[in-house]
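Single chain ahead, written as structure tokens, the form predicted on its own.
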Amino acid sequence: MKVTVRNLVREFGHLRALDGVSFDLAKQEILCVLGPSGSGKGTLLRCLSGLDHPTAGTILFDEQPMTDIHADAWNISVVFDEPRLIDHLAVRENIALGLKKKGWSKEKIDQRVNQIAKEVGLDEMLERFPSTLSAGQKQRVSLARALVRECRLLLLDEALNNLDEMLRKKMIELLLLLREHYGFSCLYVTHSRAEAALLNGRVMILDQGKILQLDSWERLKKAPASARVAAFLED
């Protein structure tokens, strides 16, 4: 999916969260949003998922405002900070919850967890209770769950904030592997500059609600925009 944003703008009162935010993102490409806390980072997320309404300002899905098509219709999924998993549900039946509410028949339910889980190395954690798994293998399961549903936007937000640095690792390997395979688009949300150097692709930094640079990993790093972005990177 092609996501196209202009001038977005998302207003709390007097604070402005998102002032006139603008950028492209291509068919199967991985734009990281680099920024700290406050930046508005979780709100731009939240805007292009469609859990929050923008003030102002235009967000086009493969050029068509994403107004014109009920969320859900857009195929996008959300991995968040936090597995939110349902704990009383066995591994397969996490996954599983949003082609049930698709009407998916359990033939082709149990065809497809068992493709995605063998993706992610959950394929012998299926009867598994989230109160028996590790940390990484819980955030599989939502990652597992978001990608189960063929999305076409997958949207993180903090995602692997919770998991030390070589799971993390392990896990932006799973997923650049996974968006070859699957063919999504990603929005990668974080704080962690280790992370975006280990996306390598174009980072955008995003800080009190505005876009201060949007490059390349090596090209930041080289030559940033100004001092501040400079700051930030080197903090």
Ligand code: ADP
Second form
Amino acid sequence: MKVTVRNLVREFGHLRALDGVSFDLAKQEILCVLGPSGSGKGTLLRCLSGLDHPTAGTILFDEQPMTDIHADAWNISVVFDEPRLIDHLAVRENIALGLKKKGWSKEKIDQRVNQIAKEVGLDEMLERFPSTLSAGQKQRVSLARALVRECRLLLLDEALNNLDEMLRKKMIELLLLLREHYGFSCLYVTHSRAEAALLNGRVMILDQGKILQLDSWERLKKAPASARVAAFLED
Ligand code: ADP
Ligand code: MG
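Output block for the form predicted in complex with adenosine-5'-diphosphate, input the form predicted on its own:
Then the entire complex follows, led off by the chain already shown.
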């Protein structure tokens, strides 16, 4: 899904968490949103997910105003930094939660869950409960639940925060692979430069609710638009 954002503003009282943000997310693009804590990353993601409402500005999904489309038809999945799993449900049921609204037969649901579990490497763990899983495995359940519905827009909010470096690398490789397979567009929110480097696509540098620069990772490193961007990329 193509996403167009124009002059997005989100105010909380006197605070402008988003201060005139404009960008395009191309179909099947993974756009990294990189910025320090409090820069407005989460607010941007929440506005795109419908969990929060901008004070001003426009969001278009495939050229149509988001607000003109029924929420059921948005087809967006969100993954947060804490995998929000249901403890008393096995991994299989946790993943199937993403399909609840579809009204599919049990057989079709099982088939779909088996397939996605295999892709994220959880096929041996479908009957286990969340409490028996590692942080990385839980995060993969969370990702599988988001992807099982074949969403057209995937929003990740610091989704790999709890994982060690090696697992983060593996998950990003997996994400790039799944994007090829499922063709979703993705907004990848992080404060980690290492993750931006691994994604190696376009990166939006956000600071105090404003885009400082939006460029390929390579160009950002080679030609930062300002001393602030350079400083942020360095330390
Ligand atoms: P980030 O995800 O980049 O760390 P956020 O988007 O969560 O930043 O927050 C941006 C700014 O908006 C912060 O100063 C934060 O305190 C403020 N903020 C976010 N949500 C709310 C809210 N619901 N009420 C008041 N202030 C908020
Ligand atoms: Mg945040």
